[in-house]
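Here you get one chain, nothing else, as structure tokens; it is the form predicted on its own.
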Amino acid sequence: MPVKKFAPDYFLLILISVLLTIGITMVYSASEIWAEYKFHDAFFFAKRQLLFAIVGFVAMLMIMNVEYWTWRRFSKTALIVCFVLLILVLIPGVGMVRNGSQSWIGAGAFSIQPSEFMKLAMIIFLAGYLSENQKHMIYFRKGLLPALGLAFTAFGLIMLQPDLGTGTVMIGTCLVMIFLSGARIFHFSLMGLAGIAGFVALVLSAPYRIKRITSFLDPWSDPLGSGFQIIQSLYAIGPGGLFGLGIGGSRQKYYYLPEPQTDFIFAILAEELGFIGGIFILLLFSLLFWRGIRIALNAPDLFGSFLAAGIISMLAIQVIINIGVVTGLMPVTGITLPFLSYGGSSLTLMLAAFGILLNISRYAKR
């Protein structure tokens, strides 16, 4: 186990901070018309996401101090309490029920997304499992079948809640610590058909999915249905401009962009700062993303190497997808921008997972 301790990445910690309290303002601008007319309390969706962002950083303080490695031992535990939780959602009366998704489990306010935590879980786990078990990834049945059969099955009970927005980060998140794992091209190939045939059969199952295709590509054939959201977001993209409307100038969240403060948070941020915001946004996360993989590259052992490769994957993944369906370049998928949209799930465990990640940056290569 690796000895030698550093100071943690104060820049990547600098860039979380930063993204933090534009996230915070942001929830507020985006939510305050909603959240007077529903809760009267115009900074209702803001107070709770303080305080998700202060129990989280909190946390990723904590966990920053915790040697990674110390979560290996617990990854087995940590897995299956989560498939265990994954079950139990599914179970009528367990499960709640929000925007048409029973991925929730809890009481009221105090509730949770186990979904969010099998994100983490499967990082950790198979973080583990890939360090251990690299020289037999070359092959099918010994090495690749294994990690893709965990992932899969995960990825089948994410998607009977139905959350195919979570389940696809986690499995593109997977396929990624794989495939860096030294699992051959052909394989993938197949994965590669595999995947299409079944993302095919996932579209055909559900209306909804196709009816989201077809606003995709365009959205103006069902302008007051499927296409609504992608429409209301590039009406909110387009006036910004250069510069923006200014801070709480947005139009659209005006009951246009239905519950603005999360998934469609970056078109109203687009809105209200304009280009250059959207444009430093996507540097700050060009910035994190860089520290990561300069994280994982300088990793004293394999499993801090794939561990921060994974969490900063999911990072990746979730941050393209999220601006891609908000831009109109993918279809609606329902998945958060990290660290700025409104969730306390998903908040929270984005800034433990930073929290690992910080601390194998103590032990990375100088």
The other form holds:
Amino acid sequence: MPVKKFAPDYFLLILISVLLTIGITMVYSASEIWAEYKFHDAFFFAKRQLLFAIVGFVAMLMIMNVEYWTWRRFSKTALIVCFVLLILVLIPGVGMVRNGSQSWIGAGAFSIQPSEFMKLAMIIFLAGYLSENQKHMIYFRKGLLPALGLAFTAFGLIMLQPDLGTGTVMIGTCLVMIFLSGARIFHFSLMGLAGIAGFVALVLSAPYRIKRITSFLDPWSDPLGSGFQIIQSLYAIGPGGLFGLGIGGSRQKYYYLPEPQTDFIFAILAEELGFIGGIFILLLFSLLFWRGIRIALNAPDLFGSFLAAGIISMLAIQVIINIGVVTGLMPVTGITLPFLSYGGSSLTLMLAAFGILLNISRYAKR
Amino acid sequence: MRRVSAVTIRKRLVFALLAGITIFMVIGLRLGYVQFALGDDLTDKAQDLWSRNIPFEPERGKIVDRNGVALAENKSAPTVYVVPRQIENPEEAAKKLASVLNITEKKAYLHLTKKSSIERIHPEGRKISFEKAEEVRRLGIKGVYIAEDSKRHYPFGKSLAHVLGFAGIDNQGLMGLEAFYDKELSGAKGSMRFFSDAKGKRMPQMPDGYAAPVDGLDLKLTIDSNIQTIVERELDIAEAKYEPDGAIAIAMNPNNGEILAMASRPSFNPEQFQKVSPEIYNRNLPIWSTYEPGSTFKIITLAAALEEKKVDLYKDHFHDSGAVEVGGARLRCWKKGGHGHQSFLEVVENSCNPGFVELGERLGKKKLFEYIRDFGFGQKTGIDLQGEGKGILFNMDRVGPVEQATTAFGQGVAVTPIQQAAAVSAAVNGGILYQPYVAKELIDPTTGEVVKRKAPVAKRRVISAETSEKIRFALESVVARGTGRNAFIEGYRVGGKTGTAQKAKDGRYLENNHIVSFIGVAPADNPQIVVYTAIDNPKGTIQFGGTVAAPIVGKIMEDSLQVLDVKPRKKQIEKETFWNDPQIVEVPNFKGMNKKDLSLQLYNFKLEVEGSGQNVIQQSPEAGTKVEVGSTIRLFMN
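So the form predicted on its own is up there; where is the form predicted in complex with the partner chain?
Once more the chain from above appears, this time first in line as the rest of the complex follows.
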């Protein structure tokens, strides 16, 4: 085990802080009208987001000081617990349905999304597995198959809810990690083909997903149905122009774009802060990604390397899918934009994951 | 054994970094594409989404007669608007509103709770009276508004109804000129625009916009409301007197095709067109109805024969034995026993059928039908009104001697009244066929400037000026000495031709059911007006054009010529008098006479003296006017 411990990646810490600040501001700006209308408190969502951010940030700082290999010991247990929860959530009466997906478990404010936890648990476990079996990864049955089997089992359970967004992020992260571990490109190509076939089958199995696909290609074909969110999102981004309408100047937040503080917050950001603002956010995420990969590159061991890569891949995939959806590049999946979208569990979980990443950075090879 | 080295992992991490950054850049490009390339289009669409337009209706253009007298105008009529979101207690509001507007509570409730930003109560709450509007206002329901609206008003009521047509509840032209010139009369809608959130509230910090409506253009007609009134009056009298199945009249300026008046019975009030059956308002009889013209059509045969020099009205003679044998068929003259030996002028005066058969034969089938077509029969005149008929002519292959003969005196062809008016106009105006029209000018309502003016359309020359002059003389002769005597007006040189056509139904002629008509022209030396009247199946009279229709045309002419300010002529063909005709004498000059002089005179007049002076300073009618014996002369003393 590495022994020498340095300072964490402060640049990464600063990036996260900047994103969090922008996030809270944008949550307020995007939600003030809706919050005022629904809760008679324009700060309703902003206050909560601030609280989640503080809790998450403190948690991140604490986790930053926990040696990352500690998590490896709990990873198997965590994974099993997550699997059990994923099965439980599917039982009618146990799992709660929100927005058409049965993905919540628990009661009221204490309810959680097992799939969110599964993402992290899977990353930690897979990092451990891949580092142990790294030399077997060139073999299909010995190395690749168990990893894939595990990942796809979890993916299948998540898709049963169904939660296309979280499922896609999780399986995407797993595939990136397996790719990084040295799996053969040939295997990957085969898998890619199988994956495409599987995805198509999945889409075809549920008609609403077909609609999501077609609506992203031509949202105006069903402007009040499946194309509604995309259209409303584009109506926010389009008029934003180069400099935007100014902070607080959004029109689409006036009930046109539903729940603008969550998945589509980037649309309001692009409307108010324009192309400049949008590009600035993309730049921040790019820097974040670069720092994450750098940490993976400099990690003292394979486990740390894979873990860092997994965490930063999860972030990148989420950012790509979210902004891709918002700008009409991809079908609507329902995924939050890390650090910016309103949402307690996704924010705190992401911050916790970055706590681990920051810890890995402290053992970087110099 | 192959081994994956740490180098591979590093390589792949770097690859992932580059791939990730590349994808971020693609997303950045997409963002730019949406904001710059699609930006304007999306902004337009988004503004449509955000903006709420409150329409501002333009004022529909007026329709005025040739002298600017309004024939169709707008009357303000308030309309009830409801903003459902602002209604606080829909049940109670519905109850109140229902009682005032005479609708069911349920219907009112549906309107008051409708998911729309602004709602009209159609049709009971639209274009209501001021009193009703005031009642609604007094209810004081929040969210119920009274807006200014307008309704079409036709000051002359039934007069000219078929020509004017009518506009619907949205001020859209539905019939007649209102429909034909709907685009010009309508103008363009304006709107007040404000931006609202998705819940209908006004959005802050968004500029409101206002686009003013463009009022419709005023339409000036060729119609003279004075002449129209005269025509309507005469048709009213005829309707009361004869209870006909229908009646029509057209007055036209023969020199340019301007329609001066057009009327028909049965008629309707355009403001309450729903009260009559659609057949009545859909059919503008003067241009729609198609029937055998009868003898009025002989004018065309005459014109052709004169132009082709096939006849000399004075030198050529014809013996009418009462019938003529054509192609094995016996065609009778309307007069039993015939007219005997006559000049061709007398043939025209007497409307002698065998005489016209002779003219038809002299012309030959080809020439006869050539002229008929040239005069515009068998095709629409192109008048600017909807629903014009084109008439029916024999198929040339099927015209034998009998068809040719009957056509020559106006049977076996079917024509419209407007075709006849246009054709006779051409026959008397010097020989030019004009396209009849009713709309003269489009006028900008604010500046009063003429935006578009319609010039008369001369379609073609059909006969020479000399032939036309001969026809005028022949027609004057018909009125002065022949079948048209009842249309005679002293001093106005009325020319004309009677017509009595049998109506056909299911291929047979009906018994005692005729369309009697008369077409008149005046003055014969320089025609200023052509009047055509047809009465369909008049009751309680001899069904003969000279008896029924000629006097109507005479009266229309007499008053219309004064409206047109046409002066009486000195020379005319004197009316042939019969024993029962009233005697016509000239009014002497009373001016300058004193009371004593008057008492010494034995006059054939009733004198009505006004004023207390001794000397006559004014008299009515003027000296030289021809009046019937026993007429009243008013004298004004100083």
